[in-house]
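The chain below stands alone and is given as structure tokens, in the form predicted alone.
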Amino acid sequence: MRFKGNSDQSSARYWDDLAELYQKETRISTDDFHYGPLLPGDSSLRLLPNTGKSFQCLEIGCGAGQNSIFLAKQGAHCIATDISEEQLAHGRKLADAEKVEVDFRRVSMDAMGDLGAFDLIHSTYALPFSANPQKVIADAAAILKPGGTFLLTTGHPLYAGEWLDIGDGEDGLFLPDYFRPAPDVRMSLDDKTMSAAQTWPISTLAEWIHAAGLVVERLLEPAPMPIPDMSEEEIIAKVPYDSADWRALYPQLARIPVVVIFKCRRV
């Protein structure tokens, strides 16, 4: 059964409660564009279009907006949206420290409205928290300029599985239903607010993208960087999203993808 408890109000409370600890314990670089935990950044994957001073960018579900800050440092004009005012407050402080301008706005991804017209719309692991993901994709496509890029990173359905001991020191992934992956239900730090991250089959995501009038140019299921073989200096330089908790999960991340990335273009 799909979790139906996510709402703007519950999501805002959940992320407001978590924001300080999340930003403290997770290192998210502003010197590279990140796609998820322990994964290579765009300096390796090369998915971003060339940006410039007239380039208009929108980030959906930005958190503290590290990706928007990175793009602003390249000269782009950036709007970064999120439902959590606490996350946005961290972003404003970070942008000030980096001496760049990012237009942070408290906006629900499920009710974006007309925010303008954009050359690049990007979202990294926000879609799983949407109450209506197909609408989010359609709304993003509607405000993307012809020829513009929609760069969507979302949860991989295989990561909704459960790791089980299968004997003889081996473990494996058990996924009860690929077509209806179980949601990742989470509680806030005070145990008062529930949220959930939902994944979908890759074909479902592709159909939503197609229905929105977008063309998929690339589809990636990136593996993590080889963390055990890297020095701390190399990790800081080459891994833009990192935390102790995610490093502990490296043996799993090295075997199944945690995200799927769609690079799309509006024709």
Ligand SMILES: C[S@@+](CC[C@H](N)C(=O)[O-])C[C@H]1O[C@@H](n2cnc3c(N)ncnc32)[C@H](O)[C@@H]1O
Given for the second form:
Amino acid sequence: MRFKGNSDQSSARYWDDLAELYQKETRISTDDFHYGPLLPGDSSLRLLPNTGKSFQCLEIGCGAGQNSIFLAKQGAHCIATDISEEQLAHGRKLADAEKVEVDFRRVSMDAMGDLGAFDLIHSTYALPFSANPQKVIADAAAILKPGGTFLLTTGHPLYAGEWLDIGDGEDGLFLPDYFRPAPDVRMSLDDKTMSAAQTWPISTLAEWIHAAGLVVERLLEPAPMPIPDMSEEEIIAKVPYDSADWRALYPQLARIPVVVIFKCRRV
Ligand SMILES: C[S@@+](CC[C@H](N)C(=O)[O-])C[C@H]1O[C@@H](n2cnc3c(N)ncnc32)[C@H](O)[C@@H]1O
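And the form predicted together with the ligand, for comparison with the form predicted alone?
Let's see the whole complex now, leading with the same chain.
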């Protein structure tokens, strides 16, 4: 099958198909704000602005909205958007169980429109699936209040490399082209739809952020928590995003950042 790139329709189909397994096999906490697999949460990284009552938040590509649910528990007003109705249905159930209100909406990040005005817009590993990432950043900036924060976590371009065993117990990353990272193309579980996750050079992301009128306050390439040295209790308490598959990749994650986080402000 020839892959023509992600569209709203193909992304919705792909993520509707995967949602049940993704939410079952990944433990995503609602007691901390997560940034990605095995990474420290915001209780350690401290990137979130002071939220609280009447703080207006928008999540882009929320999945089951665990980060929005965490913010709603602090009293923030949260809109959580995703292209997949199945992911959103998990989110609505989770918010009910946690007894918080989150406004879950089916919205494509590639056609966000006017959703309001926000103090905080956040997105964790959704941008890689966008058909037009520069527009997503510009559209987010346009609906941020002056002084508002855009907390963007996206795929790190080094992670687009391939791990090679070079013998004698040594392995390492083979990155054919940093400036044009290859997309990670996957087939849906039902074998009917393809989806690609794309990364971009850090400087490209920074230029898109600058062109959108945002200022980068912090840039992080976080290393994972030291999983092999932690007890299960510690992992549950301190690692908000975890799965068996990601734990198997710990030796790689400990050497190459899986995500890059930009904390940006609209001046
Ligand atoms: C890797 S998941 C991350 C979900 C969530 N942020 C988390 O950390 O668990 C990527 C999410 O992006 C969503 N997505 C993909 N394409 C999208 C689009 N065009 N607009 C909005 N959401 C999209 C998927 O449905 C999926 O829920």
